[in-house]
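To begin, one chain is listed below as structure tokens, in the form predicted on its own.
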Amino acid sequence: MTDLLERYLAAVARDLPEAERADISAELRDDLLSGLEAREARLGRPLTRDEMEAALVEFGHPLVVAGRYRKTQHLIGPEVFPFWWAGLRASLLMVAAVYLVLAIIAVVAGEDATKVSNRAAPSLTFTLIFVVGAVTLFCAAMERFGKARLLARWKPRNLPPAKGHTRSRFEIMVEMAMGVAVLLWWTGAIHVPNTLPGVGLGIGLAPVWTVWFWPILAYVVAEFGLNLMTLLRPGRVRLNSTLMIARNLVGASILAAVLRDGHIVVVSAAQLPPSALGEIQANFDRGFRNGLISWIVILLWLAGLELWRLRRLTRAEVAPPTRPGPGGA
């Protein structure tokens, strides 16, 4: 019977410090000879293999007790678990709104976007396995080797305002991944197609969209920087405030140079005659146009409002704090 003890104590020891593997191995064998010899005298008989073996199992699992000899005792610790949760909250948002950025690509451009879309991104399952493994490897690395206080430096100041609004991280994130559709759309990574179903009929961007392909491009580029600084620097609210307002104004002028061609769009449809071609694609410009006013008027109001809420926070600032009178809360 002895080599169910020697068994156990071997799986023990598989999993024990190396550097203290001999000297724990010997501790444990002293203990459970000791508690076997205890049980036998009680008995007044030697163990039967099954009480051996009971005695054992009551001892505790060869890994549980490995484990009481580690420095380590946990893969997330108490210190870093609040961080791991908020990293994977994140994640999962980010997860969240690219996959729906896709699936509206999907519904809005059809199938060829559909394909690229599969192409472009991972299962939604592998994805899902991949950040939480990730972000749980991290968090434990960062303990692992001391670096958790890293994790915990922070000030006041970047703290997000307590009153005013402010879009969520959510919305943050919708914004970036379609900052990045339409950037692999404007590129040409992404082919959307520009023909209508059943009537044959062409719509292409005009020649003045070319001439502005560089500052749009950059514009872009620019607005997800901007997103990316406003979600992980939520309490530079002033840098923030200016930076929106300017893209809005960026973002209001080009449109207005575009607006100012009147050519917007190139309709063409070979099963047409000319006039007819001509009539449409005189509908097509005007409405095109119109909804470029209506967009300009909107970043217009946008940058607007932020200012108006960039000079109420200035206001907030130098105001001395309120003290709540003796009835107060």
The other form holds:
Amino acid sequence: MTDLLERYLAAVARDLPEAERADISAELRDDLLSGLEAREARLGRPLTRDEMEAALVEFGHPLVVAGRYRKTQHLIGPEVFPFWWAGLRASLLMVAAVYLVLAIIAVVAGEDATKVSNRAAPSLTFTLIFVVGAVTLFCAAMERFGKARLLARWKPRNLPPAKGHTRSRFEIMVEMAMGVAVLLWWTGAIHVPNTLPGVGLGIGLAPVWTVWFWPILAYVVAEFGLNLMTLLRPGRVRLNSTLMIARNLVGASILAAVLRDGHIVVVSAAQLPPSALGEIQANFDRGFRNGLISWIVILLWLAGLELWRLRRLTRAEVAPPTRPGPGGA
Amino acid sequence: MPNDTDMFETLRQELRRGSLILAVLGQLKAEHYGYTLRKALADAGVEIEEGALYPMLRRLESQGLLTSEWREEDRRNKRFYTLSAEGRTVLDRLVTEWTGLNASVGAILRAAPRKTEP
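Can I get the form predicted together with its partner chain as well, since the one above is the form predicted on its own?
Starting with the chain above, the whole complex follows.
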């Protein structure tokens, strides 16, 4: 009968901290034997094998019993859990949005939707699992090394204003996902088909874009950083708004410089005569020029809108606070 | 979805969790080894899981509230625990806290329900 007890104690001991293993095992052995002897004394006979098994089951699963002696009792505790959950949602949403944007670009460029989804599915699954693991590992490390308070450090003044339109978190995250997609395309990490299906017409970027490669790269990275800061520090409304204005003005300036070159895309088609190709090239240049002008107007409008919000915020801060009347807030 | 019995059991365990340490410290004013300690607690109406008691004793010992020694009794080696000097001081403070809290909660529960002022 003692073989059951020895097997149980050995199973518990396997998961005990090594330094205390012998000591804890000896104490558990005594406690179990004392309990079993008390039962036998009550019954007036030795325990059967089934009764012995039932007593050990009642004592607890070896992993659970041993686990109670470990310093770490949970991976992520109640203090860190809200940050883990918020971080996980944001990260997963961002990854999903990046894949969605890339898939839409591929489909618009003429790729078969089924092929695109079949190609993206394994990579998306792996990335999502990786993100879950990375966020969990980070939060578990914060928990393990007692840094949970760093996560929870906050100031009421850093909260976003209750009134007035600020960009939603969803809006910011979608913009960040689009930024990542553009960054991957711009650096050549992903390839977007640039041949119009059916007509065999190739469309490439004109040399002027190569001249502006680094400023555009810096712009996209800075935009991502700005969005990240807005997401993490939504209360810094004034700073975020000022940087948004600067971002839109810089973007408009870069596009204006590209526009001045006049030649925005290079069209190629092996089967067309040079005269027809020249006409198509001129049409494309005209179309893209109009597109860039519209884009510049939008960026300037956004900069103006942000400036208006900033002024309204300044006025609201200067104006004396009003108290809600007895009828309600 | 948890039923009423599950919910009550969870609340009961939460209510008991904090007071178990007080009961263990109080019981260890006299020397005990694990089995007799658990039995003494059970006889006093405080049931404690076998698997939970020993880790608690070790934690309290590592916090300096208990001392322990191995000794032979009934032909077996047993680990005897007792309150340390620091444990006695902490127990006195906890008892004061417990008594105050008990009185406050008791007063709230005994108070007749009143209408809330508009």
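Here, rigid core means the biggest group of C-alpha atoms that superpose within 1.5 Å across both forms. Residue numbers count along the first chain shown, from 1. None of the values given here were measured: they were computed from a predicted structure.
> Is residue 289 one of the residues whose Cα moves 2 Å or more between these two forms, with the core superposed?
Replying inline: For residue 289, whose C-alpha is compared between these two forms after core superposition, the shift is less than 2 Å.
>> Rigid core superposed, CA of residue 132 - does it shift 2 Å or more between these two forms?
In response: Comparing forms between these two forms, the residue 132 CA shifts at least 2 Å.
> Is there a C-alpha shift of 2 Å or more at residue 65 between these two forms once the rigid core is superposed?
Replying inline: Indeed, residue 65 is displaced by 2 Å or more.
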